[in-house]
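Consider the single chain below, provided in structure tokens and representing the form predicted on its own.
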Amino acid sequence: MKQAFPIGVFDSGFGGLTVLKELLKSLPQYDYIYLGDNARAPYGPRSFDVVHKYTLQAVNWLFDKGCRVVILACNTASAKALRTIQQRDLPLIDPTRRVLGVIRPVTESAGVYTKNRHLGILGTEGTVQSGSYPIEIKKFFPDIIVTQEACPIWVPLVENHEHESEGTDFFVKRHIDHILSVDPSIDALILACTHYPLLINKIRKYTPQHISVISQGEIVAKSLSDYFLRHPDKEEMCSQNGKRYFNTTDLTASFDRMTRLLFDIPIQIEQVNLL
């Protein structure tokens, strides 16, 4: 019988707790480590080769903790040091590893969300700047027309517990106002970071109600749960005793006010170091 570890989740602060959670939901049987690097947060302005050694950290770090299966809930990990882990590290590291990410999930689907075929992208500097939305969707739908909008003030006002204050609508309102001022055919806004579904509210009062608003968390799941039929192999590595274990690279005020509204369970938060 083989030995069995928990499923790792990153995240470069607290943003991919919205995608844990919803984890959480679908598949409450496994066990979780949750890391989120708020000592460095955020990735997005950050360059391809300091997302990629940050993110390779952390993978690094789970890996180090026995996780067999690892989720970037992170759009700019996903989007700026995926495919680098995936092709050159990992064969190096343990080629029976996995390490996924949320961007492949959601541009699969997203054919699913638009029923005019004008989609809007709403993520960080670093996500819109790689273009992997685009270039996803273009593989699966060649005939979505893509918006993107990069809201580079959205992660820190989360990430300063923000996001309910009334001088965050203005942040809000503008990059909805501007993303549909350049295509107002769009019919689905995709939250192209973990962060946003904590805006969710705030989002929702400035677009209108015939726009959908997708968060990322429930495909996530799905889309592991998929992965877990399909490789019986991967899903046999992952411990099944309903475990969850929180860390984080600074142990700020924030991140434990966040877990503590996210979950309705015990929670102890862990420091580390990834250096």
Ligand code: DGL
Given for the second form:
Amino acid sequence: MKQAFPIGVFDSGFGGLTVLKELLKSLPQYDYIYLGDNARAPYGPRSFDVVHKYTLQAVNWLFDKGCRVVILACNTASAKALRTIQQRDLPLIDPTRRVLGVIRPVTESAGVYTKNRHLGILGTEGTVQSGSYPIEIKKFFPDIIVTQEACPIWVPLVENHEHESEGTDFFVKRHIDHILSVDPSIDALILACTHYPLLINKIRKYTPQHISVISQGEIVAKSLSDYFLRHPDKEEMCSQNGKRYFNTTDLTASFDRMTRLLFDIPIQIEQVNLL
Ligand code: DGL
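Write the structure block of the form predicted together with the ligand for the protein whose form predicted on its own appears above.
After this comes the whole thing, all chains and molecules, with the earlier chain placed first.
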């Protein structure tokens, strides 16, 4: 029998936990190793080179743990590092391993979310500047008009546990109002940052009811399950004992609080060093 290893899930910080949560709901049988680079988050404002360097270090760390399949559960890393890792780094490291991102699953299904073909993307500065969403959506759905809005303050608000606080309303409302003033025909807003589902109550509060608000977690989980159906050779390299391992590059009380907020299982968190 072939040796099998956990699925690696990487994010710059807490955000990828929202994706992991959906993976655990849909595909609970697999083992998962989560890695959050909290010591160096946020990645949003960083350059392509730095995001690539940090993400590659994280991927190599997960590969060292045995992972055959790694998910970049971070839009910024998916936008700024994934292509280089897939095309340049992976063939040199181990062409049999896979690194998958979170942008493709959303863009290839984008047509489902909008009736009137006007879509809004809410993301970090890095994701918005990369143009990955409009470029990818255009390939699949040339008729969809995409408007983007960078919300640079939202990730620090979540990382600082201010996602439920009153002051956060101001910053959420400001960006929702702005994107809807740029394109009032938008009928679906995509949360193109894994931290944003933690702001969902406030985002819904300031979004008119006829507009759908789409989180990525479920879409990514569905896409992984489809991927495994298409690639049984990769699926059988993923171990299935229902184990979860949580790692961060900066173990603070807030990482612990965030994991407890999202998961109702006992959680042991390890601090690790990527350098
Ligand atoms: N989790 C990242 C994303 O989905 C955002 C956090 C960051 O800027 O590091 O884009």
